[in-house]
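This document starts with one chain, in the form predicted alone, laid out as structure tokens.
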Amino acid sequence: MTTMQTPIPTLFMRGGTSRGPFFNEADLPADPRWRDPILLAVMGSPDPRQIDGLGGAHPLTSKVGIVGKGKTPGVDLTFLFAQIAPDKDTVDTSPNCGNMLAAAVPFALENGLLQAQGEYSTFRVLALNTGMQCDITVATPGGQVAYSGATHIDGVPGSAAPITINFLDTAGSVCASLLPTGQICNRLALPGWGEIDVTCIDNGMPLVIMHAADLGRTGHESVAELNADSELRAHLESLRLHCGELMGLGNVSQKSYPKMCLIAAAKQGGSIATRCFIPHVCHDAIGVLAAVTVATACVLEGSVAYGLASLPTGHNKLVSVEHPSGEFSVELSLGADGQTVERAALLRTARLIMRGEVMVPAHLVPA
């Protein structure tokens, strides 16, 4: 064995329509100055083809998970997000990713981490990036998670057993609070454009939600038509720019949020269609707490999404969230008022897809 490189555990697992590496957190420095290096080695980034590690080359596929157990009354389980740019030297571990989430508690159960309940297990995870706690169900037959079933979420090809997230406190992840310009509805000058209503909204993903018929497209597009569209991505990146100060978020030009949402009336029967960017390059789905954040601008009368959306009557809502790969369902509980959201749940998928080490170059590990 080389002594030039040194060995660190993972798990390389989906979760939803993400992938990436999973470590245990005591497998990793718990400084930033020491374990972002590490992460950066182990994804080859800077590199636009991440040739010389484990990302693809895509921000879907360049991110990182790391779990560790849950150090409060009550939490059972902590999971920390960190987007890797492909391209850049950056680690960024602000905002959360519902969909990397969605393999925290297989990954525990993998790792002896925690211990199967039954047919159904249920933890609390708290996401260290915002603070949010959810409780996760995944199916445990046997007292081994099973990755096999009849569950399919779009953006990902055939089916796995289901894993429900049961999102508890969302509002303002990362923003001061759910409206975190203080408005519902806020009238932009767009500099070459003109006038334009933007809904800045944080439910689980700081979101700068317009009608794509406002800046002249149809929100009906093709993923590859988007990221060809030059002019939009200026216009997209000046209004980010300028909301990300409104929403009390600062300088965002190195930052990954706010994301910003394209949207449109509903073509294959949903609630609303959507093309979202994260937050350069449009999203080939849409990302699970933007889809709760997009959801809750649909229900919150006065945003740009709510006499747009599609919506059932009553209390309990299934919001049917259409992205360019299909569709994404996020179930609302209203409070008595019909406009206070107070429980988000959906479905998810995971797998294990290899276990093993990854190597990093053996001077970025402390001694």
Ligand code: NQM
The other form holds:
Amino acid sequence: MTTMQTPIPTLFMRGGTSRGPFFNEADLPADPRWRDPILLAVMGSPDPRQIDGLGGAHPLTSKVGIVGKGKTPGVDLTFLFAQIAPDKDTVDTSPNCGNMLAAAVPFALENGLLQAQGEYSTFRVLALNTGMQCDITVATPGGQVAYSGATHIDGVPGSAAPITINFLDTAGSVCASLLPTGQICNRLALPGWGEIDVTCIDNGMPLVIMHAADLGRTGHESVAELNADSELRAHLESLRLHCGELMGLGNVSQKSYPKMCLIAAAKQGGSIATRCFIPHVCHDAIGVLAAVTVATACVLEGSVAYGLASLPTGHNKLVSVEHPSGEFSVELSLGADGQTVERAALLRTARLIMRGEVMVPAHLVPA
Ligand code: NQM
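Could I have the structure of this protein in the form predicted together with the ligand, to go alongside the form predicted alone above?
Full complex below, order starting with the chain above.
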């Protein structure tokens, strides 16, 4: 075995409230049997501190983006998200990540995979994780990606240039349908606790949504309080394993989904308050597609969120999802029945943090 290291070109980027290295797909092996050990080495997993790699020892900073040119008509770009567990040797490419997705177009423009179109550039991106498509608009004054600007997103200090994401087809991303149990609400027995109503839903991210009050919590606790609450975390994991089966996802013990979402009445003028477990630690904010999915549950009659959320009337609804570090606004366009979400639009920001080469043991890279 060689003792050398091999360099792989990478851009280290923030996408929304997540962060990680981005690669041109041409610079990585396509075969996951070769690709995944490279990604683990890049991030320094498995190790809770990820001390030997680029990972930030938290699920939100242990993410990788892989970007390629579109290969089908109408698709400009492909994006594959990989969730690397800090402390395990797992690389999960089955769920989406709307936060990392926000940096896909800036990466492609930096890399020459795409050319700017004018003051603003809009491209259709196919998320290979689930086959979902979206249109992403980035500010490109003078043909360059703009990073600075006046848009603030909660969970990220300061402000930056806006990135608009318009999701076109999010229903049933990892699951077979929007409501994969076939019901809008399931009453489940939680051993050692009692019965609890949950809504199992996937409008871009598989989620199990429940009232925090049904688990004896307020839904307004801090992330630190919730992460220290071992009784709650045990209840959530037991519900998650059960719901994974009900949602047709099989044994989810090693999977990063479904995520578990506690809801409560909004407290800061938003539509609903959330605390989202991803799935074992509480998110400091909320995932993009998790926010889209919670917002969707808010408009569906009979869900555990319906009635708790205060929503505007009409077919275009701005749903403000409160989370531990602020709020996340999702604009939903509903169909004529008022129960079908046809489009979800939202704002993110991204930033190129560093460009360079990441070094991996040479034996991991095929000759
Ligand atoms: O739901 C965290 C994140 C995510 C995923 C997670 C995401 C999404 O905040 O689209 O963005 O749920 O693990 O990056």
